[in-house]
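Listed next as structure tokens is one chain, alone, in the form predicted alone.
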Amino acid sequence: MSSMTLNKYQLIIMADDKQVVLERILQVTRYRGFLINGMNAEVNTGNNVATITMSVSSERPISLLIDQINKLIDIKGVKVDNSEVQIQQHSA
């Protein structure tokens, strides 16, 4: 038996501010076979939009996540932000 290698993703993921977005994302990450690891998520009252911080790890690639995310709608962009994985492997 081989072990599975889970890669992390930061994802940062703009959407409207609407109650049911969050919701669909969780079910949308969840099915993809996707593990959450942490999540932040913030609105801006000034224009309505929420930005969502979202650690994930699997051992899929990250780009079957996304691209379902953005089908979702109310989202309006989602980007992989690895800065804080390449930092610490750096500093390792």
The other form holds:
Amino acid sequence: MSSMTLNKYQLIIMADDKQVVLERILQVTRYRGFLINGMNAEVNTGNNVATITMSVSSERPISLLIDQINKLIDIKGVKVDNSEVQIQQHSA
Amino acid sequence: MTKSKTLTGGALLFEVLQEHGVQHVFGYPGGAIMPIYDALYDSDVKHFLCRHEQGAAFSAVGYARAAGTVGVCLATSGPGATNLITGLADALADSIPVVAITGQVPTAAMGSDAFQEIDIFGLSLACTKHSFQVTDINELEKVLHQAFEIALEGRHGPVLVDIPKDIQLAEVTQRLDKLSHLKNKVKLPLADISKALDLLTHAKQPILYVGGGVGMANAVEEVRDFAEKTGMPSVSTLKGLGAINPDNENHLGMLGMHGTKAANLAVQQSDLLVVVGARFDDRVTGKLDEFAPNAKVIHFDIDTAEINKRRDADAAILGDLKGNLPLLTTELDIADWQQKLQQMNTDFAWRYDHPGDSIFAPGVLKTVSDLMPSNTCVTTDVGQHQMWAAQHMTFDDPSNFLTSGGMGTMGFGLPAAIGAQISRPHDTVIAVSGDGSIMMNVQELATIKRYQIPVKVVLIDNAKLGMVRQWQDLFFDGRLSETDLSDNPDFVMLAQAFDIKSQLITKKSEVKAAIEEMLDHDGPYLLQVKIDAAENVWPLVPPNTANDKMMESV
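Would you generate the structure of this protein in the form predicted in complex with the partner chain, following the form predicted alone above?
In what comes next, the whole complex appears, and the chain from above leads the way.
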């Protein structure tokens, strides 16, 4: 049995409400090696800015994901909630 | 919005392309892009009909890389669009500015599994820098301007614009006053200049590690100036070749899996890496934990996401290399280190005194390199010939060596050479290919024939998928699985079928005259060079091994 330590993070992403912005975030998150534990997305129709909160976990440092999400054209900003949690995953 | 002239979406596309200086596009027509091809009929933009959309994408890549501009390709919906994907992925991996225009089924039919309908917008997410699908004619012009801006902004990359057929046919009368502007994603500059200067002045054994970003940043002059003034020994990645002046006595050649012995040993012994436009690619580092184990790192890059991605930087300088690198230029007291590496360069110099009459591929490519005119643009496919070209040919600018670096795409070389030749009609363009690779986009010989494009093809033929065969011999107990190509077509006859002059050589004594004949020929030419099928590329750093533990023979 092996175990790996997953760090869990809460991201808050601000994005222009453009086509497929959510799909882009999901694709980058998966490709860069982060599991999505939960998410919520809302749009402010006044300014067409979407706020996406996403709970992710990975062995990898969160800075890798933040930098990649920030590169997406429609992203206005990414913040990470400071309350980091470590969870142990066991596999046979 | 001003200007009142009624245009269809298709006609608007070509007006915007011309506003961005586009003179040439590569493509293939089909049902869902017919209104665009109808507009092309009246346009001054010159279209090159490729014989497969993948060929069109690679020609656009070659055009962009050779000319330092944006390459444009067109394809219809469904299979036309999916055939572009490999080219777009290649452009993404190598940061090449390409704008791909795809036709789409009419908006009313989208999502109905219509004939030749595929969600290319969805498929594009993983293989483009950005993509658009235009569902309102009034958005088309803005989107097209944005596509060009995004392709060239920051780290370059491919952008796809999917345009449904009804949008291509729809009319628009108002035009934008001026080009749109992207929102400015201003970020605080990350510039540890003083820390970097401190690292630099204390280094005894520094190495300048040069990547493809140097050419992209149009910073060849600044990097050469830095290398000359600091006297810092340098190594290049595959895509960085040509950035350092070939006459620089402190240049050690390519590093990495098939890098020179001197380059790899120098990096492993270095105490400081000054990384310019490079990303610690796995083919460069070998076993990452053991790469340059004693070196501090100063990392220059335009892309924040590359800093600390695979190797932590002790000082990071983010932004425009052209402006930033001169800030670090200073004289260094590293004479002993220079002398040691110059000696290594001499001790480990390539040898071309291969015994026997058979043709030694490195010798052929060295001869091509010696005989080709200055400012020749060389493209390659992928495999042994690619590594031999990188090792044994000399390039005086990164835009003169076009090879699929990140994606390693067989089939790249021939269509990329077509694009390069069209963008630089007065320069010689040579495609170095292999007998496996050339068959991947061999249909582009028809494009060469149609437009009489004077590309020279040097076909290194070992009747094998040589690189895979080499690995099967070395790492899979010689179990040669599906790498024999002894039933290849007659390449000389094949070239002649496309009205391309061709010749086969099999002996070392024929090499020089054949290359001279090829280079002197006024039109396209294919030179088939038969080599020993057992020839390997050396040195080789085995997978997951430190770069100083390279194999040099079996």
